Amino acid sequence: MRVLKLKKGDFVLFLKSLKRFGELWGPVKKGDSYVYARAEPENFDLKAIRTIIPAKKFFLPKKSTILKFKNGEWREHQEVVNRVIFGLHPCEIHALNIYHKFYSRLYPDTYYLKNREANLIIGLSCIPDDKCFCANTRTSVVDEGFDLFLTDLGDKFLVWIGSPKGETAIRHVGHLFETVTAEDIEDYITWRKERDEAFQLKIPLEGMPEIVSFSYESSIWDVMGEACLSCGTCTMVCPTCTCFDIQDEYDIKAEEMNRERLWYSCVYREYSMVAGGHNFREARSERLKLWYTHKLVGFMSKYGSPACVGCGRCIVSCPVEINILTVVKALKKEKTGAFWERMEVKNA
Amino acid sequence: MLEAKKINKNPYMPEKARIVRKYDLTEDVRFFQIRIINPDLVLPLTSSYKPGQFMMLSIPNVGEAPFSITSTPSRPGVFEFCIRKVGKLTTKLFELKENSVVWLRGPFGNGFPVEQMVGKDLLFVAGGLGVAPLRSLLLYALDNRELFGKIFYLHGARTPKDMLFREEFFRLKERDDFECYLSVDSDPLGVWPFDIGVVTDLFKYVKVNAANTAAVVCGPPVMYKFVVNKFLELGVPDNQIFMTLERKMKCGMGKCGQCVVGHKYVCVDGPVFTLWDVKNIRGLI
């Protein structure tokens, strides 16, 4: 892959030059967290850690009309927005690669594919915080799924060019880019060493398929099920969660019917409920088990890696401390420190 | 660099179709014949599906749901469904008159592995609404009778009036080239001329070469355990015992996730599973 150098001072100029590809989106501070927002590049936060909602929102919007029905006929509907999305960390790009694998297999999803084509993806390196564990999920380095990838070396970026579209993006402003020198490579090696040593959290997932399998009947699921609020936050913030619901909605003003696709969650009670009221997963524990079995066992057996990219969003977001860290610990019979652990002691 | 994918036809776009014929099979189960309107698609779609596959049927503003195809691709022209009035969509569907428009997507699902069944004895056990997908395979086998060994069809219903396709099976019983046994759990009016009892009692009539038999069961969940035990007693191997399952589905294409069990999407990896699958994927049954 071709790698070039971009001076930090030219960064804003470069990103502005990309506006011809579409709207400029990137990580912006919001309260104590970050969000992907449409903004000028001066406002992008280069030190941003995980955003609240992952970049999947650009490819499978939270809610989108996929078909419209009027005068007795259906017609296809999609609002494709051309965007330049800046600031995706390696875990985020790995998650999008899972999305790509998933949505382009079997019956390729035309909506997803069009969104993918309309977006220019610019990755950005990061330094892990205490909730990142992408070293364990082997998603701390990425070599495909982006158009450009920027590694921040302080006063300069190294820029990996990952696609012909990325090549086109820098061609117009070629004068901003320089060839990489031996000194740059040394700086990168130093940075990389620091980055790799910065991981504080370790969640080894290697043995998980067997452990989850053996723990299928474990009472720990009931304990967590008791604590779970079925709020669906874990699935909304998870960058590898792909599930959706389809609902028909009548638009009175337009006198037409919209077939809507909405994010959906396997922890919702209605998720596995069929007409007539039978629910294949009535208990919250059953639904939680489905989520973690799917991430750690199912996906592993199908694609050879877990459907977890180590972003730490569930650790930050779950209001009742049910997340990849506590679940893995609990299944390995380690202390989790979660409040429901004490609940178990009380019940026992 | 990720592999570029060609953007094909939108798989969410339904195909316009009409109800050409409908009649009640029982109090709450109705038979529907539905014909695709586009003349270029009628034959390709209705002659190429596999028994055991399903279609997504929708009514705008009401919703979309999966239904087993109960017709056979060996008799193309229309799709047939056998539908119980149980929810929002089916209630609306039951209000529609003949010639009304409905929308279809599909066919979806793996269907029965018919090519693996060729040359084998076939043993069907149907209970209640489970007859819907099994009728498709049975009619397919009867239309291609020379491809299969012995065929046994066992069908149970609660009472005579609950038996779906009753008259059709009465006629099929008269055929000499396969064995059809019907039973009812109870016969309150005293009119039933055949066996009375649970469907597993009918196994006393079954004479198949178990090692070379494809055994197929579909019915209410409670039935599976008893019927599968009977198959195993006969000596049918795990991978030759087939069952077809029901789940909530919104896309039919392995995407929306609502039918997922373990790492299997019932809509694309199923709805037909073998006993081996069922033993190895928790939560299938």
Given for the second form:
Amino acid sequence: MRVLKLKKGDFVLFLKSLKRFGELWGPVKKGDSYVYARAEPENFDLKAIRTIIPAKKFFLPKKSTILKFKNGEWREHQEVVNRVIFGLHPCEIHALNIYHKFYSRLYPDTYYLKNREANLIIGLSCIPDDKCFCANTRTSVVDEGFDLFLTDLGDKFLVWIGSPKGETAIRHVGHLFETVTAEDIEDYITWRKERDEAFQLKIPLEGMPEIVSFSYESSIWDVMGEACLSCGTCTMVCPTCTCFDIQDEYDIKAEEMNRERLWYSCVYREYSMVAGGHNFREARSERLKLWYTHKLVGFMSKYGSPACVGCGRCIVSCPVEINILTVVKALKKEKTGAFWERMEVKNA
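Same protein, different condition: the form predicted in complex with its partner chain was shown, now please give the form predicted alone.
Keep in mind that what follows is only the chain, not its partners or any molecules around it.
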């Protein structure tokens, strides 16, 4: 993998040169949070930590039409947009690698694969905040799944070229890039040390597959189930969640129909409901258990790593503080201080 240097002053010019590949998208400030938005590179926030919605929205949108019924016949439909997506942190790219395993191996999904091919992925280094724990999930460093990756060293970027598409991206502006020097390597080593020391949150996940399995009948799931709102926020913001639903939208007057694919959530009551009205997971506790078993046990047994990349989105987003941090602590018999734990004490 080649590594080059890009001066900070040439950053905007370089990104503007990539418009030939498609629309420019990257992290921008929205209130107190960040979102991926289409914008000029001058407006991208290089200090952004996590976006509200992860980058999976570019590869399988929250809502997309997959079939159209018109003139008495169904036709396959997909709108593919060429984009340059800038600013994905290592944990986000690891999440896309998990996404890719799910949608490209056993049952390849053409909708996902076409969107993946249409996007140029440019990663960006970051400094963790108090919700990041990607050091524990071993996703703080990434060496695949991107076309280019930029490490911000203050007055310059080190640029990792991760694919032939990445090589093509810099070819037309090769004069902007320089050979890495010994001093640059020293600066990178110093940056890595400072970044590693910046982690504040530690969630040891060693042994969690066994702990979750042993705790399957624990009453702690019922306690959390009482507080859970089944709102689905955790699954919508999780960069590795893959569940979707299919719905038909019918226009009676035009005799036309669209078959829509939408993000869905395993914590919704209707998720496990089958014909006849029977629900395999009627209780909220059972649906929570399903989600965390998948994240910490099921995916681990199949692919060798948890379906959690330590991005902290569930910690930020859950209104009743049911998240990877509090669940792991509770299953390890530790106090969490979470809302649902305080609620249990109040009701005792």
